[in-house]
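Only one chain comes next, encoded as structure tokens, the form predicted alone.
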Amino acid sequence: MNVRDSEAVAALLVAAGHEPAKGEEDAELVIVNSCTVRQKAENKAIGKAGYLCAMKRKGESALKAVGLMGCAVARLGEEELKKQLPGLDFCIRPGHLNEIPYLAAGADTLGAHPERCGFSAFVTVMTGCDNCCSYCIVPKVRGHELSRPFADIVREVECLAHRGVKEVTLLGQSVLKWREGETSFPMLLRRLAEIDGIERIRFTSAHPKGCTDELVSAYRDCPKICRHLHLPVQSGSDRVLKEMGRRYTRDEYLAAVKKLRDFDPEFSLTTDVIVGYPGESEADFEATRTLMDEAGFDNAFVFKYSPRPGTRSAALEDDVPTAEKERRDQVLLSDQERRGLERNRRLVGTVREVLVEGPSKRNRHRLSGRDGGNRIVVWDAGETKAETGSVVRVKILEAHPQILLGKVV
């Protein structure tokens, strides 16, 4: 969502007559987009903005203005931020991004998105969140859930397709809850799949209660909908899930997983997990380990719990020692390395359709892309002259926990 917001602001500024800088060193305006889901992320954003304000005051760069946008603005407020960041020119809360061109020096008009576009784009379909999980600040800084109009979403995706975009990722804090009257999220997916030029449709993030038969039917009928779902679980313990306010049980979560895997055994599932939540016992932690094995996740993102001011869990005693949080974190990561390798080994010998993203980050002599399950696939660049954004068929020859190696066929 933050990437999408940054893209939207950049588009508005370009439309208003500004030119993208090559980097910080030659920028006259820098805007820091802040996240406040975790304290570390907020601290990094505030620290970066402070550094830029100091650079501007010293006159050691081309900087003329520094702005701050995003959730930290909503949490801390403009007055507090101006105290913390002397020299900050403006700050904007989520939902008011269209004001930025008016605040940026020299901006006097608003226009459409720039004509040039990449092969992949984010499309926001929902804002806000009503789940109110005990550890999460998002509902307070992003507001209540609001579904974007069906016609607006279709129009934007059609526009992106016209500009050469082949893959769209639909964004919402709980995206499966999108609805307009009698029109459900699976019905929206079906309509977007009809748009010429769009070859892949992804969406994030999901809640297990949204894994309905209607969603599975849309997956089955529309090959453009990528068979991958990011389905945060956070814990495998019913007691901890209830404390977190997640509104599902372990069995309900695993039933959602089974529904997707019964439909397609290769269906790719990724998740988020928190270790060290207040009161998490060793038995609670082991319940998480066994759930992850039962679910057979393709990848997992593990976070060590840290209290966020303003959340319900912040009032609880943070009683799991730091060293124990680190141990549990490493155990789950080790489990996932094993599990990821097992899942990927089953794909050796298969042929995957891969959307080319460009040179591999680790080896510039190789190309990299993702298959429909969002798995990273790498192959020798000399095998094909495939351009970024094109789709190639790659036979998988070798499996690793996080990537697949193959040969173009």
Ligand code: SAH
The other form holds:
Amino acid sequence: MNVRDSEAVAALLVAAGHEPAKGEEDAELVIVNSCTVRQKAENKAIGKAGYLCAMKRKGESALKAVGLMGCAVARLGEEELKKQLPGLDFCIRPGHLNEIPYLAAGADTLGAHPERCGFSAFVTVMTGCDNCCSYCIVPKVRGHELSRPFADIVREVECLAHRGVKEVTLLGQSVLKWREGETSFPMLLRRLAEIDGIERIRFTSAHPKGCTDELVSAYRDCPKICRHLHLPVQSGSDRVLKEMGRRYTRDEYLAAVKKLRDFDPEFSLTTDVIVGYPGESEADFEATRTLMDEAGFDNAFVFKYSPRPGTRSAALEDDVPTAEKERRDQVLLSDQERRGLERNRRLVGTVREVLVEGPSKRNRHRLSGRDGGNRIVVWDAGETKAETGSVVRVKILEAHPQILLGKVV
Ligand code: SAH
Ligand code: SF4
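Condition change, the form predicted alone to the form predicted in complex with the ligand:
Below is the entire complex, every chain and molecule, led by the chain shown above.
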């Protein structure tokens, strides 16, 4: 979501007549987009803004103005931030992007995209969040849940298709809850799948309650909807899930997984997990480990619990020692390496439809892209001149925990 907001701000600044800088070195204005979901993320953003303010004060570079946007602004407030960051020129709260000085007034901040978008674009379909997971600062800093109008979303995706975008990722904190009157999220998906030029539709994040038969039949009927879901589980322990206020049990979560994998055994599932939630016992942690095995995740992001002031869980003692959080983090990551490899091995010999992203970061002689399951696929560029944004068919020859190697067929 922050990447999307940054893109919108950049596009609006350009539309208002500004020119993009080559980098930080020649920029006259830098706006730092902050995250506050964990303390570490917030510290990083504020540290960066502090460094830029100091650079501006020295006057040895082109830098004339520094701004701060994003969720840390909502959490800490402008007054506190200006105290912490002498020289900071302005602060912008989430959802108030059109208040950025240097912008033409009245800009459509949700619909703005860079003039030359790539082949893939983010589209906001919901803002805010009305869930109240005990550990989470998002509802406080991003405000109430709001579904964007159907017509606005369709218009934006049509516009993107017109500019050559092939893949859209719909964004919302609990995106399956999107609704407009009688129109449900799967109905929105079906409408977007009709747009010519759009080849892939993704969305994130999802909640197991939204994994309905209606969603599965949209997957079945519309091949453009990628068979990948980011379905954050957070914990495998019913006790912890209840304390977190996640509104599902371990069994309900696994039933959602089963529904998707019964429909397509290759259905790709990724997740978020928190380790070291207050009171998380060894048995709770073991429950998370076994759930992850049962679910057979294709990939997982593991976060060490970080108390966020003002959330319900911040009142609880942060009693899992840092070293233990670290250990649990490492255990889950190494489990996932093994699991990712096992899942990927099953795909050896299959042919994947891959959207070409460009040269591989690690080896310039190879091209890299993603299959519908969001798996990274890499192949020798050789004779094939696959263009960025085109779809090629790649036969998988070799599996690694995070990557599939193959050849174009
Ligand atoms: N709306 C999404 C999650 C958004 S926040 C959902 O509910 O699925 C992204 C991830 O950050 C969460 O899934 C969670 O794993 C992690 N996270 C949020 N608050 C956290 C905290 N206080 N400490 C550690 N990780 C946290
Ligand atoms: Fe945070 Fe829960 Fe909302 Fe996700 S659903 S943003 S974890 S409150």
